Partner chain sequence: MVRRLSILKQPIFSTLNNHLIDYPTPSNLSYWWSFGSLAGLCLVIQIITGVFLAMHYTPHVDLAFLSVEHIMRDVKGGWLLRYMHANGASMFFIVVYLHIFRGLYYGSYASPRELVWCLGVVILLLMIVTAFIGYGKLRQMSFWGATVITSLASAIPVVGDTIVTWLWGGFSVDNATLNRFFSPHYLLPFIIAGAAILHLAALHQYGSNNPLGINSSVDKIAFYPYFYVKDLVGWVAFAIFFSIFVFYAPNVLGHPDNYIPANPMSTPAHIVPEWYFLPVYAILRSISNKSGGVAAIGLVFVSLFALPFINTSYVRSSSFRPIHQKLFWLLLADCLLLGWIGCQPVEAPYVTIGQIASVGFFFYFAITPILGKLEARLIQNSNVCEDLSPRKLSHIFKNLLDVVK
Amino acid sequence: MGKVPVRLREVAYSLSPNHQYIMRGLFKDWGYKLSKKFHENWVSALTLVTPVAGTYWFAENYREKEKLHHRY
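Structural coordinates of the indicated chain alone, per the form predicted on its own:
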């Protein structure tokens, strides 16, 4: 038996250089997506933010006390 040649079809996809909305889908409903992510993960976010904010507040307060220590 001989080999039968098979015709291949090729489809090339490309964007037009005049196309204006390439990344529109990334920013669609971003407010809803952010609020949904926050509401689903608020415990994790609070667990991360609380120690970081507390450490920053403590360091700023300590630095301010050191700066004003010589005045009194």
Second form
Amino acid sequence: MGKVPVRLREVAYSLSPNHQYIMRGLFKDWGYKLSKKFHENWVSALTLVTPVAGTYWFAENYREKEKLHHRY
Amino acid sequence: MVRRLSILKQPIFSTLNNHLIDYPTPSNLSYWWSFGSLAGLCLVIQIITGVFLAMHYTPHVDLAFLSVEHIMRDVKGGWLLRYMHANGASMFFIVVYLHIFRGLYYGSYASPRELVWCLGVVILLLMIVTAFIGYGKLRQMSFWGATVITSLASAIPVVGDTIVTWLWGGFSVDNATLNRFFSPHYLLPFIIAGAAILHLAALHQYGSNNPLGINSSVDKIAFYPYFYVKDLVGWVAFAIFFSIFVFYAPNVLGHPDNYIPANPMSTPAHIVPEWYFLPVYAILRSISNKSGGVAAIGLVFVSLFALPFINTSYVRSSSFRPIHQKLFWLLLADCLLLGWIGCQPVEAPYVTIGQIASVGFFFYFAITPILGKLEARLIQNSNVCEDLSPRKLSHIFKNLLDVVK
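Instead of the form predicted on its own shown above, give the structure for the form predicted in complex with its partner chain, please.
After this comes the whole thing, all chains and molecules, with the earlier chain placed first.
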């Protein structure tokens, strides 16, 4: 059999995931982003959490004092 | 170039296309805008699971409790239907509460979306009635909760007792009550669906609000595929959250007394409604007078209805309203406290805390008219303020009317 010329098909090579950057922007500067979120929102978070936690603490403290008051 | 199918131009499909596919939506919507479609999903889940449950449920005083146990044990997939329906109601309220608070924060209730807000409050009222009458009457907590809440109607002067007897269908919660509650419980979700369509129609009159709270006509993108995909992400996250409750903790949001058949001769020590009613329940209990408590509940919904009309702020989004932003978080803290107080016994210090929290709730609405003017003095010569001055707004509306004509 003689050599039959074969039309070569183009083969596309791609980089493996280990050699390319995927969704690079997602975790870029995450430390800075977290810090910015904290600085922008800490007052709001405190405004939300303090009344709830403070009132819960107050009520539990009141109940505890009432219990102790009724003990001999 | 995208080829448009001519089917999208046909009568019904063109409406769907104009409102769900090519609908212009602000490009900067965050995930807080996904709760609307999630609420629609919850309604569909409730209707489908409810219809299949109704095929096996018997609304009779002697058989109701047993029929639910039959569904749980004998009907194939009955346990899943029951737990999806019970927890689906909780999910519906979680989604709707988040949707409401998003509206409060970003000023979505402000002009020109007053009708959207009012229809939303109507939907909330319908949901509350539906959930209450669907809670069942033949379990300990359901029976006594229904007895307590339906008795509130006796606070109405002159005709109160007659109304209560009419509601009960007799002189106590019994078989007649079960039947007359089950029937509207089946009907009301379809009324809610109609109200939701009106809610969407009112929204699409002027378009969605956005996180900046400013006019977004300059930068809108098609609903499909961008917000279809964004909502799909929300739906998947919701499905995971929902599944945790349905498959791993199906009774955590319920009350254990509801596994005891109703006993009219034995009152539970602490009668509490489902968690989503607790804030309103706390406001009701904070006033010792029955009529006063009922009036307070009415005032909650009147305040919600009136909010768009008492708002005087030129700025919508709380991102640019520093004082309102803090008040919003205080309101949220107040609602969480009210919810906690609602499930506590009526004794010190919970009574006083409940009363202070109830006053705090109404304080937010009372201060709204003053707050807008106060903030306007602080924010001067800003683009946001100028964009929403009443004169500018009326000018924009006149231009819009000319375009539509």
